[in-house]
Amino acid sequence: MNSALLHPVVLLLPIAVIVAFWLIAAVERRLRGTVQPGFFRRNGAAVGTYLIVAVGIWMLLLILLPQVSMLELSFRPKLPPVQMGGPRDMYTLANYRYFLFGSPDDASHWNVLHLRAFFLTITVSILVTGFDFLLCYPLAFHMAQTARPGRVRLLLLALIAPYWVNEVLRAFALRILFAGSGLLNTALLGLGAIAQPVDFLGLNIGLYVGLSYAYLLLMIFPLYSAIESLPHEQIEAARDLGAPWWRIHRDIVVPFAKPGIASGCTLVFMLSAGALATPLILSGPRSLWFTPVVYDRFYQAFNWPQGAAYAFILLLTCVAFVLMVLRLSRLSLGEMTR
């Protein structure tokens, strides 16, 4: 099918998506039986109109339309500009076949290089998400339930201050730290813990640390916000009844903080899977992250349809992860974003 015939449909798809989300929200409210004042009655006509227009422009022009345009581009062949919209500009699955097999026509061999980069990216992003959760949960609980206000402010300042530095500069600082002659190897050699420098960058330890550090705040703040709203009396009552600490967290804190846990996990996973600067600076010579592959499709091979197909595959994977988190936590999308 000629791509020019479907351009009006592509422009209408974002509007259809907005209407679909509105219908889903209306059905959820009806199923829960909640009756609330109307949107304009709660916010006023002026503020309500501004919110609808601002959010509509944000969703339509900056999120939905670019994504739908990328999806449409991923089904088109790579053509010179003068041939776009012509008889050769037909919709095709060649870009997706190239991702799987390394060729738009030959399906006899798998595209091992790109598939390995894709699954490495997804696997490491899941592990980084789990590590960030295990690291941030105790700290978020301490800040929300046991720490004094002064200590909470101090901890928040200590967490936020390093992020005043640009992400690229932080990645280069970590590269210097983990280099063969860097501070960490120098300290270990001086202490006699190792006989020769460890190749932290070649082993991708620098990459894992950099990704975990880059999105730490996106895990700890949703956790802190969720746990802070838990009444402290529930924890005290469980302690008075003799519940051990692990059962308090398993049966009280974690179920109550599920929206924050789900929100933090999805944010860290999606940003880790889509990271570009940190993998380029900190990854080892034998590893390949998927986002540099996508970047190369666009700006090295100058194959924008193929790059759009790769980007859309990554987007679908992130959406699937969000749906899996919602399913495992038994939360709706509205509950997770509260």
Given for the second form:
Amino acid sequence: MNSALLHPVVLLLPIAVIVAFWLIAAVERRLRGTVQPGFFRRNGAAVGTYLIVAVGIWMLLLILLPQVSMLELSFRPKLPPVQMGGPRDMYTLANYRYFLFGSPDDASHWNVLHLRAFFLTITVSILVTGFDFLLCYPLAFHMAQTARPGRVRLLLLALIAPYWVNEVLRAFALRILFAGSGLLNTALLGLGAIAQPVDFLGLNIGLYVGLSYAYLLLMIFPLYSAIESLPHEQIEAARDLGAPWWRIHRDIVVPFAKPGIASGCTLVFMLSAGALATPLILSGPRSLWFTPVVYDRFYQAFNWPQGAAYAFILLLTCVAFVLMVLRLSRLSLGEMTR
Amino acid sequence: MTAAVELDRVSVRFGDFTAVADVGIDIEAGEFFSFLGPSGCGKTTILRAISGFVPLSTGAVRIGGRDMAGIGPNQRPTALIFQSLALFPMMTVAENIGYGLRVRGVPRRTRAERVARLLALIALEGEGDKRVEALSGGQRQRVAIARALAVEPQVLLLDEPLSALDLKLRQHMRNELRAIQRRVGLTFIYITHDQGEALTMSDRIAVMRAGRIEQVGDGRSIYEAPQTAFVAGFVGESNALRGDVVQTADGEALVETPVGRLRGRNPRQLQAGDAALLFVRPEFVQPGLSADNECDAEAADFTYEGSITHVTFRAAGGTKLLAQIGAAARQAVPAPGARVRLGFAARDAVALPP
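Can I have the other form now, the form predicted together with its partner chain, not the form predicted alone?
Expanding to the full complex; the earlier chain stays at the top.
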């Protein structure tokens, strides 16, 4: 199939997606059976038009069009410019095949290097998400339910201020901290806790810490706002009925804060799976994070179609993973934004 | 009968603020006991101290003779019903009621039976699978009661649970609450600022003001024989006439007021020369009644309420006197602006220290 024919399709696809979403929304509205005043009546003509135009441009120009053109690109072969649109420019799965087998046409060996980087990225991102949740939940609960307002402000400031430092600088600071002759090793050696310097960076401990730290705020804020909306009397009622503290969290707080937990976990997972700067700076020499692999497809191999395919594999896996988690926790996408 | 709940000189202080000051009361087993007072008088703090959410500054709370010091809310034989009810929105009605049993590790089978019995008690059979939001205000109220009863507490504590309901439902729930209490025979400790609730439901009432107890007694003695000016003014409507005692005799005091010398009971043994407030309830003030106390007044304002008519009279020195005239005596309602002679009996008036 000639790709020139498909440019109209590429342009029409976003519109089709928008129409599809609109239809889904309409059906959902009908099923819920609530009749609300019209969009323009609620917002006024000027604001309503602005909202539609602004959101429309944002969705179409900044999200859908680039993504769709990347998707289209991922199915095309790498060709010198002169051959583009020529007879060899046809749709192919070669880029996806390369991810699996390390060769466009030979399927006898797995592409171990890339597959391992991919699964390592997904696994570590899950672990980072879990670690961030365990770290943030007690803090968010404290801020939302038990701390005095002054303490909450202080904690918020302490949480936000470090993020004034940019991501790259933060990652390098951690690198210095964790280096073979870095602060941590020097301190541990001085204390006599270890005899040999620990290779924190080679063991990827630096990477894990860096990733966990980079997206901490994106976990804590959804958790905080979800837990804050839980009336304190619910906790007291559970306590009064005889629940020990861990049951109060399991039965009352966590189910109530589930939308916040889901959105915090989604954000951290997506962003750490897609992180580029932190893994580039902090990952050890033996391990390979997936996003630098994608980056290399584009700028080292100059194979944009393959890079697009790799990026899409990562995106689809993340989306599938998030949807699976939502399904397991019986949440809908709409509830998460509550 | 042993005291179910013993408050032994309980004080609760928050920083410099004393919320509860030196409260000592024995609440009997099976009693419906109310704490009545305006908001901020410390009644909720007392309830939270009994349930264990607020630590005592001094004194002791004993439940069934056992000192509760150091025992957390989840270990006490009390159950609290919150003003907001605090039902768990993510659980069904049955799960709400059974929650206390679930955390106690009661097996599923037994739990289901107990929940079913409680649903029957609150007349919500078969509604166990509904979500809490699907219930009406009164039904939620009953679910909150059932959830508290499920853990079989020795004492049920209720923190103004009816205040969110509309008037009709509130009156209905008063009877319902009283009926449930009689059926289960539990000690109920009830907090309210609504004297009607306290009077209709309680065996005994403690009237509170600024962290202290002003008077304890059954509804009749609180209403008919107030011991302090605050109780006389807070519980029910009263005309308060300021004056000085000029003479005392036979348990009565003669008070010099702006509208003349009036006699009333003297429960606090005021002496001649003491300042006093003479209280008389509007239902005892009647036009044209020849009685111990009489004064001239002009009918100024009328409020018709069906079964009764409220009339505001203006007496000497601009003193306002309220009278309530029942429908049976509606001929006695004067014309606007009419000058009449008001009368009330000395036994219906009470002189108290201001």
